[in-house]
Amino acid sequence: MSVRLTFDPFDPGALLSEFSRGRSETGAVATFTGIARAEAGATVALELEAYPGFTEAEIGKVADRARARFGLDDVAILHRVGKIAPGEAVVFVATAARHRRAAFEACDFLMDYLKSKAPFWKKEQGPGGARWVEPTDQDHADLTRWEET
């Protein structure tokens, strides 16, 4: 299992044929990508806050309840922080299951967290200034089908 957390740009492509090498017992690899937008020119910068080694332990957690909750053979996350362009590439989620249903939902339960709880600062930066970004109401409800009754 790999969690960072990075300034840099990254290749998903490459990050993704790392990932995939050797794996001669996993059926099924699900990644997803997220890119920085520009809303139409309202963001010019989105810039990403975390505190160093507390960020990913916590992430680190919730990555090893999706391997034991989907029976995963591996997961990989990387995160920009800092300022992110439109365009670029701002994270990273690649699963690694036996069969392709544990991957996909393992990568979507991933992104779910990463999106509303993960512990990170949201600030989008634009012409007129910059605003704090909070999960959408839509990002919450989407965490709430992991719930375990």
The other form holds:
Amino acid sequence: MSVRLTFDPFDPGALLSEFSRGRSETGAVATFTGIARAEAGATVALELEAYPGFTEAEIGKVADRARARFGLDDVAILHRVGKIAPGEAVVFVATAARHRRAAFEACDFLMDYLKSKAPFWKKEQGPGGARWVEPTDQDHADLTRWEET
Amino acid sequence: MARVLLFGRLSDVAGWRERQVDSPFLSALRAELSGEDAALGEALAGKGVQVALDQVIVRGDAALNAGTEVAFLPPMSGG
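Could you give the coordinates for the form predicted together with its partner chain, as opposed to the form predicted on its own above?
What follows is the entire complex, opening with the chain shown before.
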């Protein structure tokens, strides 16, 4: 399992190749790549702040839960921090499982967590200045899909 | 001396991200910071602001040792 933060742009395709290599019993790899939106010129850049060490550890706890819940073989998460330009990849999640359903669902579960609860602080810089962003109601609603009853 | 870290909008309010503060308790540290900067004191006591000591979230007061890392974390936005 790998959870990492990076200040540098990354190539999701290269990460997928690396993650998939040598998995003769895995059967299914699902990935998600989130890309910074320009919002029709309203966002010039996105700035993400993390708490190094704490942020990776908190994401790691949720990745462990995903691994247990969906019976994953492996998980990889790479998240950008610092200034991110529209069109650049912000986050990459890869999940490996014996069968596709678990891989898809675990990827979806991890993204709902990462978008709503992960320890990041997000600032959007637009033409009129910068503002701190908090999760949307939709992000919170997405997370409730995974509550175990 | 505790090492104080501010994240997100808190560092914008304070105008700094990291500094050393000599306080034996978290409550004393809050009092010291709000004595210097009332707007920061109010922001630190704001809704949803959590505190981590050496990267572990704590609630209520706590003793601070030399070199304890005290992080004030406003509501997390997700990535």
